[in-house]
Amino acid sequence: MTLRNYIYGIWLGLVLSFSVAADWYREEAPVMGTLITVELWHEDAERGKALAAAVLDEMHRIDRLMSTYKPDSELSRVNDQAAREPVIVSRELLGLVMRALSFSEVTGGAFDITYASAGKYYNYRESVRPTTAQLEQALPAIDYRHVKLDTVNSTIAFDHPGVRIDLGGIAKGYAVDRSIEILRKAGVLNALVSAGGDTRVIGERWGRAWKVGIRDPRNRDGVVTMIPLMDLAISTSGDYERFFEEDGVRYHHILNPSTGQSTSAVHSASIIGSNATTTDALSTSIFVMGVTNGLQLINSLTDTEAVIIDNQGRMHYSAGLDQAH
């Protein structure tokens, strides 16, 4: 054998084994109430596995610190004890209780995360809902005013007895970022995570755009249209997600802080910006403000589209992408 043919041999194996180990990885798994799913592309078999690994880590992590159905969580202790004095809290944890009350700000209290105020009231699987007295009780503590923060001395504290709040409209996308930047460290380069509705993708999966479907609110096998993304995040909050049905009325988990009951405008609200902690908070919002205040909201921020479908299936479009339309 030549020394040509060794080396010619020698690249051939080399390549064969690239090929056979470059893959996409794709790992899925229950976490804070929802499915996660991470694909990712790696040239490394072990280590694409254990990336995949490393992102359901961060989602329970998250889960653990900001779940509110875990009594020894972060966010539980904080409900537990606010009211009475303040508690101290995580960097993490205060920060994005900061960004969520930046979110009330730009919408006006469409987004707040007292809500759960009234929320805790609700029980979806066993179709229970607040009653009037309940309702009413609940409603004053309803107000994002109500939650201080000392970034001093990293605390949290209500100044209104009854207040529990509740970061299920931005934790979500908030570990979608968490987890793309785990990915990104570590210098992968085309990636999808999702948690549910909240998506993000980094780069592109066989050299075209990802594509992520939006649901049909009213068919859980159909899909209304397909949104083509790259280095983007979608989120979509619907009506469908967490319900039950009383009398023609449909009870879901999004309520209008003002009333502590659903909102019954919208069907679903999909957002699309660039990062995911961002489309999970403004979906929220923009299914309580409805479509013409929330298109207008919409329009006047950069790069932010949405597609909202209204209580009578229509669909609407921001700027942006009412053009390709």
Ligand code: ADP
Given for the second form:
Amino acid sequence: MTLRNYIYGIWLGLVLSFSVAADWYREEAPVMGTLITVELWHEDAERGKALAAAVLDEMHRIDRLMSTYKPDSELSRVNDQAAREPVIVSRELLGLVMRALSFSEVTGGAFDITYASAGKYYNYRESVRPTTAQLEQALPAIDYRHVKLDTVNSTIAFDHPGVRIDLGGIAKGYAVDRSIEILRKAGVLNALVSAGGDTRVIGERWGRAWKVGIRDPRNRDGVVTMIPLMDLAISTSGDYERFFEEDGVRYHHILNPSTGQSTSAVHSASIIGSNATTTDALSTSIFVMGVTNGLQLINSLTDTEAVIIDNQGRMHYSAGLDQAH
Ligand code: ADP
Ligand code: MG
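Can you return the structure of this protein in the form predicted in complex with this ligand rather than the form predicted on its own?
Full complex below, order starting with the chain above.
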């Protein structure tokens, strides 16, 4: 074998092993009551698989910390004790609750994690909703100002009995952001992480923008539009995810904090922005605020866009997307 052939052999071997291993790695698993998807490009098969698995581990970790369905989660401990005394919590939980409260300020109270004071009486799978008496009793407990944070001692307290908090409107977006951070730190240049209605992408897919569909709220298999995304997040809140119907009324999982009941102005609200924590909280908020107030808020924020489908099925776009149309 000549030296030239020898070198060529090594080169060919390297090219082959590279092209065989460099690939898309994809994992899917049910976590946080939704389907988690991670898709990433990596040159190394072992590393690609390990990173996809690390994302699922992170989702499970956040779920264990923040689920209200798990009685031993940190959040459940807060709900059990915070009306009696300040509860010491992790900096991470404190930080996310703080962000949730700041969205309450921005949205004039449309986003409110104390919605759960009434929300705890709903069970969508069993078609259960609060009685009039339960609702009346719960309403005074719904107000984000009841949640008192002490950032020095890292505690959460409630200044009203009956207050419950739930991070269902923001935690999935947060988990997506944390996952994207893990991938970014590992040097991943192309990836998508999604937790149900919350998605964030890094880079592109096969040299083109990622495309995420906005579903037709009244046709499970239909998509009304595809949104191209590069290094962005998108969240959709809809009245079709978790609901039951009774006497022609749809009871679903997004509640107006001032009534403790589900809102009916829009069928879905999608928000596009730089991070999924923000788009998650804002999609829930805009769903409650409706088309006019919702678009007004989104148009006042930089780098944030919205696609809203109202209760007649009409589509409404924020100013930045309207121009692109
Ligand atoms: P999904 O959970 O289907 O992705 P959203 O992101 O819109 O949809 O979040 C809905 C969840 O937000 C509800 O299941 C509930 O946990 C929580 N939630 C409901 N109403 C409010 C509200 N007014 N403010 C904050 N969170 C809310
Ligand atoms: Mg949301």
